[in-house]
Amino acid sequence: MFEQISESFRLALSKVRFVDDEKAIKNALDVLKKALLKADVHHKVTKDLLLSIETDMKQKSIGQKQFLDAIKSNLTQILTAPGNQGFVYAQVAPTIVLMAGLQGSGKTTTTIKLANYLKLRKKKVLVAACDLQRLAAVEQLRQLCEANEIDLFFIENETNPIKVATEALNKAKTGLYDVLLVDTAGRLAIDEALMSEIKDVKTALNPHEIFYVADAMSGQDGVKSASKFNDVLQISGVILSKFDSDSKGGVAISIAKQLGIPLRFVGIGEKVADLESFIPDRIVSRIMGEGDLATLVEKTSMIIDEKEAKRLNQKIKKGQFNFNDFLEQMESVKKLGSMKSLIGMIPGLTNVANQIKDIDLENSKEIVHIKALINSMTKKERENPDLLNNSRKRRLAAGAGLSQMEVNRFLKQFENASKLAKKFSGKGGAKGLANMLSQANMNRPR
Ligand code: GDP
């Protein structure tokens, strides 16, 4: 997420490695300043950050460790605006969230991503289609909800967003939903009519949160429009979409400080899993190349059901891990988001993540072949790989459009992998997993 900034921080730090004197600190601060400005961090925010690091350093003995601590604490401070972090549930359900943003900012996509994020956390989510300005908006939302099994409330041919919003709230209450996400109208630019419409919806719903979706690529313009929305609506959080296209990352560093509103999530791709919560100390840890285990453990614990993990472990132990289990596991891993971002969360591997190309679990040639192969198997064959004799393999190759050699290679790989897993599971694999899960439950953020 923050490759460029992360790299510059490392460079600045290297300047104080050998010569721990004031000159080295000054050099390092210079490197840091250039890097922050180059990454489009707002000049005033850059100035403030450097000043507070310098002040901190004056009160400490000079050294790389102290410099590192000063950067970390001041950066965390800059990223932390008063307000909530991550997603916060209201004391009495449903938590009502108004989603606002300009047209094309990614508001609709982000609403679905957020619904999915909450669904993965076992919350019952209802989305309300109140963007009645753009003709295709309701249809777009309907398709996205259907594809991702998310409940949608809409009224056919209705033109009054307040009516839709209030009826959606009734449904959320009677249907015992945990969260109601309300998609509101966007325009190409901020205008009176847009503002008064959203204001009316706000008054009707009295939402707990108002999230403003800002396009990261619009940089400082995005900050300005967020500020205008804030003047009228008092937004409680910003979500930066399309952060994957803005390699500079500066706007994420400045936005909380500039607006006085916390950045709550960032969108890092077009897929539904591509949304990450923005929790300042975790982000700083990632920028400093120290990874973010808390988020990684939380993510994995969400998709691994403890009972299911134990069942799978038993199967592996008995050598009964089959192709159905394999497909299921692949689907689960997909829910975690991109491989590159997962690797980046492992302490020590942030650098590695910056250097690798992402592995596309959905479309990579290898995965597509494997899926085609498994789909060509009969139910019995999937459950019992031992059934696959030569004539069955020939049939599979024809069915999946692969050569026999490719089929053999994959089956061999699968056999080796399950042998390895069996060996590993003997060494307290289930216990290790259980430990990890109980820790994740303790650390689980809101
Ligand atoms: P809306 O008009 O604000 O509702 O915008 P949409 O949700 O329709 O999004 C506009 C375009 O931005 C779509 O093509 C989305 O796929 C794309 N988009 C949204 N969020 C992201 C993101 O985080 N990364 C990338 N790369 N594209 C995104």
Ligand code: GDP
Given for the second form:
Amino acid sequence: MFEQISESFRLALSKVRFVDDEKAIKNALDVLKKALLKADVHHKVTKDLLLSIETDMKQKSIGQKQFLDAIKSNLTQILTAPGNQGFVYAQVAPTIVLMAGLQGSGKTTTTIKLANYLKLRKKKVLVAACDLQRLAAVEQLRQLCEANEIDLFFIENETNPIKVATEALNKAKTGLYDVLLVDTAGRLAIDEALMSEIKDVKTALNPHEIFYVADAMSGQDGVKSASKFNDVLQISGVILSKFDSDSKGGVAISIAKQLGIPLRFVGIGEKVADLESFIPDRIVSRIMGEGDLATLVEKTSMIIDEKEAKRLNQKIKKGQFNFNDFLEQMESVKKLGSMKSLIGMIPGLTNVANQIKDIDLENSKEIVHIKALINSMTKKERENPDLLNNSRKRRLAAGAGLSQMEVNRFLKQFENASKLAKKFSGKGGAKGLANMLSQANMNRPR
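Now that the form predicted together with the named molecule has been shown, please provide the structure of the form predicted on its own.
Shown next is a single chain and nothing more.
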């Protein structure tokens, strides 16, 4: 996300690294101008941003830090459109959210991602299937809801989206739901029928929020489409889908600046957990390669229960960490979303994240084999790995479709990892781990 813009900022900063005169600043601004235009940022937005940076620099001493501060403050200001950030709940439940967008923008999958985001925050969510135009749209939504344990409201063979929407709202009220997400019909292009239908649904529901789902790869076309929807619906926020696929990021800057509509969320991967609040100063921190520990902490706190973490730490200290615990932790990590995005939140590792392939904790060959191996164990074997003698290992190898050598290698890795975890738990947990890593980094060959 913002990979191209990020790289251009680093290149621009290098222009004033050793030379801090006005000519160096001009060269740096020229680099930024070309990169921003190439990244699909509107030419007027680019001009305004560069003028603001240049004005700031004239009021300060010239230098790399001052240039960096000017970029950060002005980019943050551009991305901070008036309105709310993240998700805002209505004073009286349920909070009604109308999801709008063109067909192919990722609207339906984004609706599920948003439902999952809210569910992780202990909210009761109902999704209403009001896309009655696209063939199999309701079935797609049903399968996604079922796979992610999200409640769905639909009416079999119904053709009137207003009837579905109003009955879904009644269910949301009587069922004491916190949030109602309404998935509406999209089209391949904006047309009068689409706008008339979604406007009628809006009138029937009087939603608290109207989120427009924009394809991050759509460039200036995405800005134009958002503008047309806004004219009809008065959009309260934009969700950028497929943001992981777009190395440019210009559409985000253009929507915020040109339309004055706040960016509320971004989809950063294919997994259901890959949705994040769009908080401008944090996004700018990532663009500048400084990471985003605040979002990382928030994500992990949603998944990792404090009591469970303490219980697990006690088991590790006593050397009682077993295969059941291992599977539970794997399932928890999956909920964090894309490993690539998580690595990119760690200060200093942004460049590393851009260069690696993402790790699929669900379908990678190694993970599938490990799950098959553990599922081949008896209950006692999972709880007590010491029971695994040669005959048991042969049985496990046959059950998981592995060689005994592969079984031995995994068991050895598990044993070493358990010992290492026990060592860290006795050294102050995460603090001890950080100190050991810091010491190792200081002692490594240069």
